[in-house]
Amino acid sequence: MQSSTIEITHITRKYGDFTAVDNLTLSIGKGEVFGLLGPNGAGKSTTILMLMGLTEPSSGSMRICGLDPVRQPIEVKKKVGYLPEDVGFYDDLTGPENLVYTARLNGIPEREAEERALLLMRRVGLGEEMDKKAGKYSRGMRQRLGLADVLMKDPEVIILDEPTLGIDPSGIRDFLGLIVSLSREEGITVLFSSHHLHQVQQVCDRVGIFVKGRLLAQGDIASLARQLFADSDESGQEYGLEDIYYRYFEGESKDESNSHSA
C-alpha cells in the first residue's frame, strides 16, 4: 500500500454511558477506496464526524492528510470533501451557479471558479443540465452535483456517507463508476460509508466491517474470506462480501447471547 492518508489510532467516542465508536484503529492509503460497511447505528457517521473535526474523540488520535482534526479542523476541511446522503443546494440557482458559490466560500478566484464549474459539470455527467435550476434536479442529479461541489476545492480525500440512498439502479451504477475513476485517475483517497454490501463490493479496494462501534475485520474480500472460512468444510468455495458480512453477524449474535446468559 502507498503512504497512508488517513490514520486512526485507538479512537473511542462515548456519549455518557453509550460507546458509539470503540477503540478503532484503521489506516487508509493514498488513492485507496475504502468501504466502511455496517448497519445503521454502527458508528460509521460518528467516525466521519470525528475525521471532519465536527466532534472530538473521547480518547485516541487521528490524522487525515497529516493533519489533526481536533486541533486543525479548518485546515482539514480545505483538504477533505464530504458528501452526505442528502445534499443541500440553492434551488433557484443553476448547477454551475451553485458550484461557483461554493468556490467563492473557498476563496477561489471568480474566473477560475466559473471554468472549473463547467469542467466538473461535464466530469460528473451533467453537461446537458447547465441551465437547469437545481430545484428541478432528480435525486441522482443532485448527488452528481454534490460530487462536483466536493471536487471544486480539489480535495485529497472524499468522504461519502450513504451517498446513493434514493438513487435509481442505473444512476447508482454511474455514480459508483465516477468514484472509482476519480480514485484511479486523480489519486483521490475515498472513504465510502454504506450498509449496501453490493455497492461496497463493486467499488472498494478494501473493506472494514463495522458493528456496534467496533471494527470486527478489515481487508480485501479474498483475505477476509480466507480468515473466516479457512477451517470450514466449504473452504474451497468462492465467497462474496455478503457471506463474509453475515458470518461476522452470526459471530456477533453468538457473542451477545453468551454475554446475556453469563
Second form
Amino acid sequence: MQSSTIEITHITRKYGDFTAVDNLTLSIGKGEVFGLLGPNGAGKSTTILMLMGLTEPSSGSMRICGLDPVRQPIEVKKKVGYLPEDVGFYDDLTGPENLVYTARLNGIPEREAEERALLLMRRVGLGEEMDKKAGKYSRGMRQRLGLADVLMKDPEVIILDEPTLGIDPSGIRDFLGLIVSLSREEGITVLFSSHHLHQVQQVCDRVGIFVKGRLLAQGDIASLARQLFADSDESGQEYGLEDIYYRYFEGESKDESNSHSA
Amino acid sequence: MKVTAIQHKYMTRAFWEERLRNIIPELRDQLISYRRSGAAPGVFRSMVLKEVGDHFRSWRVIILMVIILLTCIGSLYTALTAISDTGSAGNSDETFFFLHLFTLSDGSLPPFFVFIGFLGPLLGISLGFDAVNSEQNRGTLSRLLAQPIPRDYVINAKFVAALLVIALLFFVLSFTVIGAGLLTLGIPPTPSEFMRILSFMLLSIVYVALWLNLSVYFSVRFRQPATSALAGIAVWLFFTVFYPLIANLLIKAAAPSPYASGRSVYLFERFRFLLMQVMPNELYSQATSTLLMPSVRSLGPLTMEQMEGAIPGPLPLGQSLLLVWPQLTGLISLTIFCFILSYLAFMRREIRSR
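Shown: the form predicted alone; wanted: the form predicted in complex with its partner chain:
Let's see the whole complex now, leading with the same chain.
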C-alpha cells in the first residue's frame, strides 16, 4: 500500500441521474506513468477533478500522496500539479511572469521563483519566448507553458488532462519525451489522460481503458493484449493498443445495440 | 449547593481575569493554526495586489476614472458658481458653508452627491461584471484553483481589490473637492463638516460595493461577461427608471380623496414612503442628503403634532446619523446579502476547464 501514490477505491460520481464515474478502483505506483484512455465524455476529467479535490465523489474514497482530497484539498494541491485541458494564462503578463505568480500562490520565495521560472521556460523549450506576452503564445506554446507552470511547485504527482491537443507532431514528441524524463529522473508520478492511442502507447507504463464511467481494463499493453486475445486464433501476433481499444469499443457498442433491440 | 458554587466561580474577579488573559493567546493560536493548515502566508495579499494591478492597467478602469473625474470637476464648478451667486444668504446652513461644495448646483449640472449616486452603480457594475466568468473563459480559473489556496481566496481577493480601487477613487475625489474648496473659498471645513464628508465617502463606498457584489454574483451566474454586464445594468435601470414608475402608479391608485380623514392621509404617506424605501438608490440618496445637509431633520411623513415646538436648525452629526440609521443598516445588509449570494454561488460551482 505504501508504494502506491494514487489509490482510488470504489469511487462513484453522479450528476443527477447521470453517472459520470461508476465504481472506479485504481491504484498507481510511485514514479509510474499511467495513461487514462477513453473517448470524450468517458469520465476521465471528472476522475481528475475528484483527485484534485475540485469536485467531491458521491461515494467511495481516495488517497493521493497519502492525503484525502476531500478533506485536505490544499495539502493535496501543494504536492500535485494539474494541467487542465486547454489551459489559459494571464494575457498581459509574459510567460515567466505568469510562472512567478503561480510560485507566489505556492508561497515560493520571490528570488527562487524567478530563477526557477527561467529554468523551466528553457526546459520546456520556450527559452526564446521569455519576453513575449502570454496572449501572443500559440496553443502549443501555451500547453508547454502549462507544463512549466505545473512544475513550478516541484510536484510529486502531475496530472495532465489531454495535454497534447494543439501541439504540432514534433512538439508532441518533445513534450512526451519531457514527461517520460521527468518520471524517470525525478520520480514524478504521472497521470495522463488522452484519447490519442499512439501517444499513450509511447509513454505510459500502464494504461486504464475508460468507457462510460467504468474502467474496463488496466495493465501494461502486453498483458492487456494477452488478456484479450488469448482465446483467439492469432495469439502469436503482436498487438498494439489500438487493437485493444477497438476491441473494447466494439464490445461496448454491441452491448448497446443488444439492449436497444431487446 | 452545587449551583451556588458554580455561580460563585463565575462571579469572582480572578476567574474573569484568568479568562481574559487566556483569550488572546487562544485566539492567536487558532489564527496561526488556521493559517498553517491552509495556504502559505502572504498569498492572499499577493492575489489582491495582482487584481488591483489588473484594474489599474485595464482601459475600462482608466475610462471610468476619466468620466468620474470630469463629472467631479463639472459639479465642483457648478457648486462654486452657485456659491458665489448666493453669496452669504442668511439661512441656517450658514455654519455648514463648506458642505455646499457637495450639494449646491447652479442648475446646469446636478450636484456632486447626486452624480456619485448616479455613477456609483455603473462603477460597481463595471468593476465586477467579468470577475469570475472572464477567468473561466480564459482558462485561468481551473489553473488557479489547482494551486494550494482556499477556494474563497479567489472571490475574496476580487472583492477586496475592487473595493480598494473604489475607496482610493472616492478618497482622491473627495479630498480633491475639499482642496479645491479650500483654495477658492478660503475657509477651511470645520471638524464636524469634515466628519460629515468622511461619512459620506464611507457610505458611497458601501453603496458602490453593493452594486459590485451584485455584478460579481452575475459574473458567477452567467458564463458570458456581456450577459452579466447586461444583467447588472438591467437591475440598475429597473430601480432608477421602472420601479419609480410602477410605484407612482400604485401611489396614484391608492391616493385618498381630499376629504379623507387625517389618519388615512397619514397612512397613505407612510405607504408611499415605504414603497420608495425599497430602492437602494433611494436609500443612498436619503442617507447622503441627510449627512450632507444638516438642516434635514426628518425623512418620513410627520404630523403637525410632531412638528410642534420644533426649532428649525441644523442637526449635530450624531443626530443626522441616527436619523438615517435605518437607511445605513439597510444598505449595509443589502451589500452583505449580495456578497453572501455571490460567495455561495462561487463555492458551490464546479469549475471545469473553459
